[in-house]
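For reference, the chain that follows is the form predicted alone, supplied as structure tokens.
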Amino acid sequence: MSYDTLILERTGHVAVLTLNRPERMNAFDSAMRAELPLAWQEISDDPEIRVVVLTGAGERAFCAGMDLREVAAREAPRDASGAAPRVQITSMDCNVGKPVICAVNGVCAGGGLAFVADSDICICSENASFTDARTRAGQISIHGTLRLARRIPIEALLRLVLLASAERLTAARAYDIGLVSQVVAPDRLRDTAIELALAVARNSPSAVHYTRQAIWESLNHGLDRALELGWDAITGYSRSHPDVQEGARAFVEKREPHWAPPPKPGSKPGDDS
């Protein structure tokens, strides 16, 4: 499927999804908001895709958030109840269930932080920067920042949203607070992200799926409940899944394993037995 505001490419078991509005710093307008769920669904439905790299077109920006020119030009959309419709642009918004590596090139601002917050791994280029000017523009900063509150120090996040455009994190500062896990030269960003994705793609798709599912879901629970659910996942998976024995045999026989097809999004351990 082709898109007007996105580019979707495949490299083996890795998909590269590029936000493609460089003339607007890859800000998402109504067209991109409509296309992102379709692209995520295409990725979710393709069993050959095991990992996704998400990045932005051009060198200036990863994503500048919502296109405020469009917002200023028309009344905000409402649903039948009069409420603003929920924005669903990230892999988690769309329940993709596959690992996402975010490669931030240049500016990441406002709603663009949602892509960072909902990624499994985030790396950036040396010229990347992070800011959230939504409160300065009269908007509530919720999308992305609530999940970031579980990933970075709370004061660092509050500085970002309360100081708005007066606070801009450099790549080095983003690394220091754990917003990103690696900083690379701009010309190495895409290749590094793909290398990481290919390394993830070598692993059992099912083991990766259920591991990340348990980790993300644990954030909704206290530790005791999270451990209980995690043990249930291990029990259900180890009893029936063929990758358990295949991984052990491949290790002993010193060969590449032949993994079972990946589970469907939302699957629980034992569903694919």
Second form
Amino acid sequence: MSYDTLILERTGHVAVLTLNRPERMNAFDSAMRAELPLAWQEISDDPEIRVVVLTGAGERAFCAGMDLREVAAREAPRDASGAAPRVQITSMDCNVGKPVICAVNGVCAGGGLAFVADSDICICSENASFTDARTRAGQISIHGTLRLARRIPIEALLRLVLLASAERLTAARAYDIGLVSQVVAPDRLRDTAIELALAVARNSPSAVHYTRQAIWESLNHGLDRALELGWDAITGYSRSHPDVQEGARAFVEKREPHWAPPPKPGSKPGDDS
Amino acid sequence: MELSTLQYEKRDGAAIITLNRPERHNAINGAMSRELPRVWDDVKRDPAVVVAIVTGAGPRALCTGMDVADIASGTAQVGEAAERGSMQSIRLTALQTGCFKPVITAVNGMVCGGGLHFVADSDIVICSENATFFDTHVNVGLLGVYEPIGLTRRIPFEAVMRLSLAGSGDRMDAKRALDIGLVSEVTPQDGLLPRALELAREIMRNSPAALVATKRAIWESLNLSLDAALEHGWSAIEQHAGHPDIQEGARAFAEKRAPSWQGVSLEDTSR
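The structure above corresponds to the form predicted alone; please give the structure of the form predicted in complex with its partner chain next.
Full assembly next; the chain just shown is listed first.
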């Protein structure tokens, strides 16, 4: 499928999804908000895609958040009950169970932070920066923000949301506090992200799927309970999944493993035996 | 104690547990999985032991997890027969064996897969310059879940996910481990154990009962939401209120002398 505001490409088992409104710093307008769930669905449905790289077009911005020009021009949309519809732009918003590597190629602002917050792995270019002007635009900063509270020191997050456009987290600072795990030259970003995605894609798709699911789920629980649930995932999976034996055999025989196809969306450990 | 996979020695109040299968990068086999709980039980019961140090033999690895040769041959038998397959069969660390004495882990090289249990369950972690941290579970079709869940409480989430999903090709080095707080110090290889012992000696100057109660309250707080954790912490303070070490600590401070601490009871030390 082709999109007006996005580019979806495939390299082996890796999909590269590019936010493509560079003239508006890849801000999401109603068109992009409509297309993102379709693109995530396409990614979720394609068994050949194991890992996703998410990035922005152009050299200036990854995503500037909600397109304020559009917000200013018209009444905010309301559903029948009078509530604003939920923004569904990230893989998490759209219930995609595949790992996402965010490659932040410039400014990441406001609602654009949700892509970072919901990613599994995040790297950025030297010119990347992170800022959240939402409170200065009269909006509350929630989308993305609450998951970021689980990813970075709380001081850094509160500083970002309270100082709004006066605060800008640099790539170097993002690396220091562990928001990103790697900073590279702008012209190396995309390739670096794809290399990382290919490394993830070489591992058992099922093991990656359930590992990712279990670690995210652990954030909903206290440590001891989280460990119990983690153990349940391990035993449910290990009891029956063919990749367990195949992985060990391939290791011992020093050959490439032949993995089972990835689990269907929404599968739980033990489902695919 | 008869041990085939561990070296276990005591220096003053410090117990030193050395994983000792250097020819297999100190990977955990069935014997090691059964010897570790015995050693932790001794740490817990010996009133002279205040702090434990975990490290690995040789210059290359702390521990590379479960011995994959055992898994591939189908002879992997972790833990005691009665518990096998249950979470209780994983009894590698002090926390997993219900021992609340402080633990320092000195990472002397590679640590990966199940070896990350020792890092996730430590109180203090230091490493040598050649240390690397990675997770091989998904490479061999296993879930990298248990150890990383512990790590989500110690380091930024992104670092945990990268470790778990990227597999053996993507290794965190000692410098990055220091940056993100996975370890608090990096030493030259030959300075690692001496530094761990120095830290142990500093810890041993403190009240053993206060150390255990403090450690316990902090770890247990990770099971609770913030307000509940604070309540739980206050109840720990109240329970400790009548402890003789409180008076002794204040007196020794006023009299400018070393305090003479009470031993810590087995009941307080264990879960």
